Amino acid sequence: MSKTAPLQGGERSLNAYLFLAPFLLLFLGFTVYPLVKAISLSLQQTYGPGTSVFVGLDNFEYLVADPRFWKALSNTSFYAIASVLVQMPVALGLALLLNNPQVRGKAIFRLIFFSPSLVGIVFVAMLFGLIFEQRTGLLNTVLHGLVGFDLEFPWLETYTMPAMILAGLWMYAGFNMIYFLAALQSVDKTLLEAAEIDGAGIWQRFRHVTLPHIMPIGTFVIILSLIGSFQLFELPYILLDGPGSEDRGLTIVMYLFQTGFEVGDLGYASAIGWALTIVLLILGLVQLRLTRTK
């Protein structure tokens, strides 16, 4: 029987490049080229897709002094921090409830709590728009029937950010619950039993045994939620039909969209995008640092 001759060095290199070619082509086409194009656009002022003028760093200088950008950054930051402070305790509480061995029907409760994250953020925005609508909204109608509340009360104009935070809570609490539930199920039961034998109460067992074990997952979920919140766009855009009254629902991504696709200045929109990239990069580095520390 004849033996197959071993591949020479050149043939091995050729085969390696052939296997890498699909990835390299996709990486160059969908990652490298858009990044280079975004850098190029951020140094130009455009008037639609066909006309542009090179302006250097003027877009970034204008960005620093742009009050709408700082309004968008302030709104986005407030939503991100408030959402984390509201969602994390609720998600952890639901996980602790479902991790209790005395609770029956856990599979059904998991499905109920997790199902809002399956319907999509557009549906959630439309649903909460119907709830907070003036006159015909569910909330005003119910309150009017119970206590004679004013049907014309504008919830989305008066309490713009709380409405967005509540909608985000309804959608993402069950999703974050899954992470915490997985972390709780990995806690060593023998440590909990030993702490209970030593006389530790429920709070002491949670603080000194459970919490340290789930902190790495908790850190990951918090950073993931912050990164997702800084990319918020669909929820306020549909819920408020734009940035809302006095730009109370304006986010960074919405401002980028308005600048690039409604105004037509893709150059300034690209500069806004790079500012958002820096924020997300900082959050990513924080996550990496905390993960290594843990």
Second form
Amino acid sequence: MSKTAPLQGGERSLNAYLFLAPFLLLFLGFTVYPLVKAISLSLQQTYGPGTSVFVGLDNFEYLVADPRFWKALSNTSFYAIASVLVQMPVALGLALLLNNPQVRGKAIFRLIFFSPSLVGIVFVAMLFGLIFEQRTGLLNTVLHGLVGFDLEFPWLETYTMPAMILAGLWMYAGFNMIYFLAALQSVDKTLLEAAEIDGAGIWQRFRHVTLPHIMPIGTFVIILSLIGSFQLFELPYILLDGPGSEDRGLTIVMYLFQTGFEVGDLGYASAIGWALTIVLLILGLVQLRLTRTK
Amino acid sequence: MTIGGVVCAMVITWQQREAAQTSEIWLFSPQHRDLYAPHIEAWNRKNPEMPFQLSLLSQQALERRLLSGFFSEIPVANLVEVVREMAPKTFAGPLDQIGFVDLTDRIKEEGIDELIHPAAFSPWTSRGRIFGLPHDMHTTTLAYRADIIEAAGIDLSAVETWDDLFEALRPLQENVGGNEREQVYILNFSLTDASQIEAILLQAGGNFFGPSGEPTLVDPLHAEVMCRLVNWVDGPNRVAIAAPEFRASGNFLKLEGLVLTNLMPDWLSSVWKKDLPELSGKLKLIPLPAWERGGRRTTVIGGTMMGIPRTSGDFEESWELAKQLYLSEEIAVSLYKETDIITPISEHWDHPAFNEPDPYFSNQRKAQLYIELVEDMPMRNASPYNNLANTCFQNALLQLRDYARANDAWDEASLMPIAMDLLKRQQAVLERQMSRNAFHSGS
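I have the form predicted on its own already, so could you send the form predicted in complex with the partner chain?
Below: every chain and molecule of the assembly, starting with the one above.
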């Protein structure tokens, strides 16, 4: 049997770089270059990438005092926080329900609850557009039939954010439920039995045994939902056909899109992008901190 | 993901090489495609060395592709039809960087400007330069439910102003019983419909921008328009309801006769014929009631142009085809027959097709009415900030409505100072955004 001679220092590192080259090239081309370009763009004012002037930190100065940016940030933050506050209890509740051994037909319920997340956000936006429609919309028609509610009530104009939160709930509650269900199914049953023998009631068992066990998954789901919510774009874009009246549905990503791809100011859009990056970075650090503590 | 990116880039490059061999025309309207198809075939038989093909895209897709192409300076189609809302977005940069070829000199040299009313060029003219051939004019009339109104013995022929109209039709709005589902309103109008708002503002003599492109939101006339519109849709003597076009809820109101009149640009009548065939023979048209006695009896809603992108391979070929499609009498007549859109080329208006009665509108000679209104058409602006200005104006309107509701103050004297203040605030937002643009000043 022949034996291959071990590679020497220079040859060894050359081989290593050759093997790494495909990844490095793609990483440099599609990750590092866009990042560097985004930094340089954020210091320019542009009309498309072909026409630009260097403006230093003007874009960031403008951003700080831009009422539309703050409106977009407050809308997005409101949506993100309210969505989490509404979605998490519902998702956990559904998961607890389906984790109950007495419930029959769990597979079907799982499919029913999960299925909205299969249809895509564009479909959800269009569906809720029909539900909230004035006069012929499902909501107004039902409320009018039940309590004589105003058929012309403009839900999307008056309660823009709650309408979007409701649409988000319908779409994502089942998806998040799957995470919680997986976490609940991994709770050690002997611990629950021991707690029951010790006289703990349902709430105490949930509070002191189940909840600490599923907390890491819960934290992960919350952070994931927050990050996803901060990237909200398609739902209001379709549901409101843009930012809605008085920018009530304007989100950070929608503002970035309008600025970069409708106005052509990629410089200011990059500055908005960096602001969003900072928000997401903070959320990421919070997650890191919380999961590390646990 | 990265592999996907590489594959996409290769596909795009390959498609561009393919596209370079055949010239493309991007359209958003299936009716326009059907209309142009035989002419393109004939053109291709005559010019086999430079064939054209029609590509139908949704308006959003066309906008995305065109703007992306312009901004990144990659080739797009050789000819493109774009709508009023989109064209100004391409005018934000320096004049020599605008994605469309400047057609001003050719239009003047060839006398095309003498064939078309100047107002039809206005939405496609940035800083005095024309970037597209106008496809239409879209003068606007008022359509009314003749079957209901005339049956009630009301004659609208003497109506001259909006106030006259509301006074004449008020009995029909008030005659309805308690069921809210059957409440009749006089006019289809909404404070959140940008095109309706701009149409009324233009009719009243307003404009979001002055001749040099400076924002002119703060104007007592605009404030007066706001006060009246707020009263139309929400005041104690409310007359209007939102019956949006292309939507089931809007069509329901129109079919049931729950909204009696509607702003009717020429293009919209073909939409109604298709979507609301039940209304055939039940409608009539009159010139739009004026804002005040002796005022303008029309406005303009929508519009389309054909532009030649700068990256178009052969300008002369594209220009020739564009002229053939837009200046030909045969196509102009077919355009009217298929879409009710009246050509802006005045010398074709003598064609008998434009004098035919239209059964859908109770056999009125509809085209003649639209043509008579051309001289009264308002000029529009082509500011890249027009959409933002419209949003700002709309925001001011909604805030004024909220104020009126909260204080139960609907009279003009109470609302005017508030309206002026709101306009000042919105103009500041607009000016702030405009001041960022180092490449564009003026309209």
